[in-house]
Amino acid sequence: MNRNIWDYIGRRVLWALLTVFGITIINFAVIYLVPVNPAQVIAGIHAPHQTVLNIERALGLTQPIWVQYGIFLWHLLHLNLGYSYFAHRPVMQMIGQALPNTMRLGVAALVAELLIGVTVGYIAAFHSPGFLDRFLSIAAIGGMSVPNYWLGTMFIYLFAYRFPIFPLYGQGWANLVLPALTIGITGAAWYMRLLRTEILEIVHANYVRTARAKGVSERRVAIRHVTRNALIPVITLAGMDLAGLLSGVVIIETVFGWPGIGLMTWTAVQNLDIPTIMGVVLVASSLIVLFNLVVDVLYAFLDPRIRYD
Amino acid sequence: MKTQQFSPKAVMGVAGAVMVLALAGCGSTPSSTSQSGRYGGTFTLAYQSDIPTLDPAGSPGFESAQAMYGLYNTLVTYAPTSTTIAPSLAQSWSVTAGGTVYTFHLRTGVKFSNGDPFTAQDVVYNLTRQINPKSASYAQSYYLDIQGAQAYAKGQASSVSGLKALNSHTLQVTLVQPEGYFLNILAMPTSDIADPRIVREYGKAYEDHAVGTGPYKLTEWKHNQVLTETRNPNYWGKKPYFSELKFILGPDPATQFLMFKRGEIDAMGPVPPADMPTINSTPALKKDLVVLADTGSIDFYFMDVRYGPFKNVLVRRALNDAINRKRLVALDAGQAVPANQYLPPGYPGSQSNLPPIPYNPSKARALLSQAGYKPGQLKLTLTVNNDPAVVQQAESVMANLQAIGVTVQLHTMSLSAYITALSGNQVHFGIIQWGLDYPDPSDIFSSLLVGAADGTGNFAWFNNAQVNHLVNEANAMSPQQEATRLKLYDEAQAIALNQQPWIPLIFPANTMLVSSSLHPAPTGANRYMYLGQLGIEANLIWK
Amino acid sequence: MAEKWPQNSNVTTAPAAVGRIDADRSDPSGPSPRRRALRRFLHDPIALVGSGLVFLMLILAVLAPLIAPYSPDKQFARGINALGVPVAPQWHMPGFFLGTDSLGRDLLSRIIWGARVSMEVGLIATAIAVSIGVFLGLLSATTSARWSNILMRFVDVMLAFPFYLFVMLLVSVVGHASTWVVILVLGVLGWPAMVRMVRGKAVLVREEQYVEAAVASGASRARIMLKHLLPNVLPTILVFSSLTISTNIMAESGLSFLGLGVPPPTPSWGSMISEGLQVYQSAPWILIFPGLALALAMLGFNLLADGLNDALRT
């Protein structure tokens, strides 16, 4: 590899850093402005004055902001990013049950996505222009119109409860079906268009039609020249999706009571644990920019026009 | 007992959450348990959120001590059905003439779940714990009227000189000045006595390991998860039913519903009102259904008597009468009583002979217009919580007060935030879910409605000298003045009641859904308020 | 995507969407490319069902007062019974056409009314997302290498904070909850995709030779942008604003999911499927209903934009 792409990775690499860096500082700084005190929450509503004290006290609430802010980085030079107020747990042992629990959840969410999408995507494609193309692509809008939590709590009630085919709570992997299933037909849309839009693109290509003219059956054009290429954008839009997946999916995480980072999150800005918040942002964060850095070397090295200014 | 949608509180502010009703029956052994059942099997009960703390000074709230109950016990709690204070790990105590000198004779040969005798020194380190500012405990200020505890909480003495170990069974506990309701503080869940022993080996990871002398020991917490609670082969009391209590938590209050009416939980509550049509329509479900009228809680709105309209008492008055309560117990599906005073009926103090507050709209109008105000004069804010049944009440307030011609505009905020700016004096008219810390009536009337001047609590700034006077007056009253006492906090409830600082608006009823393949059901007459209580109180057996 | 929050689906998806707009812009034969476009769009029956549910919705939001047959803060006594129970949907008339509400609203005045604050957010919250993303869109393709390079890397900022938590934090700092907070919040945050995008189009735009005859000739930098530019991208514009507000829609109800959204007792469709999901098994059209108007809505948009896309695209 020439000395061109090492330099820009090692760019690209700082410049991940420094991202994150500058999230937890935006972070911090927003927090402050939300009108909340924890030590008010925990000590309730008619708490003397003198125990609120004690409690700030406790937490560190008392000192100026970027002293505090200054502890965070301390800490987490040693790898510690605090108490929670409310959990009264380290917040590293608390994404530590977290975050397996939410991959659990990316990764079956992004199966059925790509099972869907794919699926329905190139039947689509291949029945284009047709009566099932449109009906497809109908469907799958459809899909994606409907709000996620709404579609969780009625797969609840259907599937678990009158139709009992899947557990009703848990965290065992029978309970990852409904979630996931459930972003899965909300989230399938994309894939769908996408790899839709790229086989219609590639069929109407050069070599495609030069492989045909070269007398080779059909299916093989579709299989071989098409799916191959229509599936790097898939598999980009894949990694970057998961991404966000891995970094906490809130609303479906609340519906179904999975303990994954995104109830973690909803929990701690209700409350404004404030350390627990600061550790989300931090792994959620370090996660896209993770992926984001992965893909963009990937293809400095897979493609050489890309040019690294 | 309100449950948040989203909020790991149950009702507002820890401390108001707490509401230690519990039945004693700890060594007391019922002659009703002599009941045909077996002994053995699993209670299962599911919480929406994680189980906050299990530790004392932890500010443990209304889903900790649902969980701690089994854990722990208190120095003294309340017999059967009642509100009177009994013994637990005090076998017995004696009270100074003067009424600030307690000495407690501790039961012997108890020992914790992990087999360490329990002392006096025990109770003494646990209660310490509780003052000692580093602990941070929400509760401290509770145990400040205990002599020398000012002291130590400002870091001038070393221990607290009020607290002593006479012998390893023999406490005496002195305070500064007599305190009415000092046992019922000792009642409390953050009056529990963990194993100091454990507390100072794990520090701040102790509620991971929490040993205590209550009938069950904790076996298993995965958080978020599932906490199990198994039976205490040391317990010094009667031998508890269950062989293990388990605790689902996570499913909300709807998935809760449907889990128990698969049977995967023998027990829940309280019920979600969008439950009680499916509850009412369905006699399977009706039978398990346990209505506790007596639930120690009131819903009101204060005015904030300083501020604008509300100076004029006719105002507060007209608000007063505007209000449809029938309707807000609707609301509620009927899981209520409509307020009309501030203590919630079967508590004592409660009045039973008051009538309802009348709904009567053409008198707040013709009040109104007295004081000054024309149809569409008066413009007030009001502000509340973002629990959906809190949003609902309130939009119901809203429609009353509109059609006396008063507009209102609505404020919600995420219950943290209101907690924050209620405190910060920012609200001036706003609700609060009161649930008692404890069955007297000073927890509703010190906390909230005399202390004007150090402005914690008195959200409607009421500054009654009479009131004022009676109050403090009552509180500072040894308990064995108890109908004396009681006779002052009515005198001042009629005083509040006549210049109407808040609008009360119904006292909430819980409901509970507890499995018919256990029995016996409990009644309305028992005053459960934690579901963990049931497996270890009610005598709940298997048939 | 995990989560309709319009940032997610903004980053992975617009450039699939709209990626070939106007590949073959240079085309110099036939009919005028606007022309063509909007023959294939009127000839697409997924653009004109996606058109006319949009058209729907912004009728009901506009004659709100005129179309719903109550108000829809008035709470009926006959609305609910003394043990909450709210009314079913009746089928004569004058009656609850679509039953009412826990509190003994008519729920069908109230969905016809919540198309009004669904549009507001959807629309106005677009407006500034898509304002301040095409305006430094414009602007780094036009600009120096360097200030381009700063703005890129702050759009990557942007694009890489946990979008739901910041959503999520930056509503809670105005106190109370505001139909004005969730519309700025969503249209302050909703910009850096576009800017990528418009980007993109737009330095491909300013290297062919017409523009770079304006530079060479001295034409401003204001005029470059609206003149050549802006023109040229405006297709891509028109498909993301389209996806942006069904996306802003669905993030208002999700707030309002969670209790963060409009306050009441203005009638959101997202906060009334909340209600409906409350008390959906002794009241289903409480859930019904409302759904049914947040799907239309959202497919109403989502068509019309796939309908753009198709007609811009050849």
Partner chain sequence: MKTQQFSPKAVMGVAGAVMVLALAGCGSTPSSTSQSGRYGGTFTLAYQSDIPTLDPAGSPGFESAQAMYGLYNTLVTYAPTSTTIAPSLAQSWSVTAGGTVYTFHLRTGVKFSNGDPFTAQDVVYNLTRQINPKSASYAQSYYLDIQGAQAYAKGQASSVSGLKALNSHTLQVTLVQPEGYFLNILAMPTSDIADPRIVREYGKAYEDHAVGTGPYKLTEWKHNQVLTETRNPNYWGKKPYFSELKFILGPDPATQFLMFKRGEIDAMGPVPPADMPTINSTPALKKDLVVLADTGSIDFYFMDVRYGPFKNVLVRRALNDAINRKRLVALDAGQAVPANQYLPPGYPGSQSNLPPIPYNPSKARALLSQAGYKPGQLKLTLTVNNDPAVVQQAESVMANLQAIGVTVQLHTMSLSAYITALSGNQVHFGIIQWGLDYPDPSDIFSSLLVGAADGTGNFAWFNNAQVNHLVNEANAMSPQQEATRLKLYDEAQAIALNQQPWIPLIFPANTMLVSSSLHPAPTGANRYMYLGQLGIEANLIWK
The other form holds:
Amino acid sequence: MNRNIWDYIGRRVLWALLTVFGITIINFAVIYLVPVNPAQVIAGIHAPHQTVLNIERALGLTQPIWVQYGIFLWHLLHLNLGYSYFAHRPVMQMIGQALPNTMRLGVAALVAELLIGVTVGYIAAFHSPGFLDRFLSIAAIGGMSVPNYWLGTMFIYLFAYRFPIFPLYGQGWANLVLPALTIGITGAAWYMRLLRTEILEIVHANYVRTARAKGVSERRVAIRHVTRNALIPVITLAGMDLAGLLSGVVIIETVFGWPGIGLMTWTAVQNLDIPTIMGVVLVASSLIVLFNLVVDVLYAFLDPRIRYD
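Cool, the form predicted in complex with its partner chain is there; where's the form predicted on its own?
This part shows the chain on its own.
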């Protein structure tokens, strides 16, 4: 990589840090404005006022908001996201245990999305116009329309209960198949439509016609000139998609009981576990910012026309 790219990375890292800092402010302000007292939730509805007040003092909730935010930032600099109100464990430890499970599910789901979406999109594009292209396009629209919670429930009923091909419970690799396919089938439709559209636009580009005029074989044109350029927006979508998946797929993890970030977030919201909610939001936003940076840098390798001047 040349110096321009390193300069670009430095600027992006700086902006990423500022972005995360801004997210901490918004996150803290929104949580502070929630019209529910966490101390009251912890103590119970019928708890005496003095008990609630003691809990508020123990949690530091009686201090001004800027003091609470300052303490939060100081702890954050030491990688301390606080303690869960209900699990009574460090939030960082809880995220550290749940994140690997979400990473396994996210990577498996992204692989399923790309394998299905890119393959089907490639076939549809090079058979356009035609019956196969129309059929696959209609199937993709159907895939976009199916709610993944319904599809996941049907998968559990058919392939884990009615026909017990896959296990209902557990954290093994066999348990990844159904949730990964649930996300993969619904997500693959977007990749299919995107790649098909990009290929159909690129095959009529001037540089593709020039390559054919020079006698370049159709296979080389399809691979080097068409596919390589068509994959650039796919890489962008995949990077953002993976960041979202690693941030926690709340619905899918809840439906399948997968012990990841998403299920932990859902439990924290139900219990108004503020430290856990804030910790998950920070980790999720940091992952999205990080993958944005990685995708932008990958552009330089996928398309030599892109320069970071």
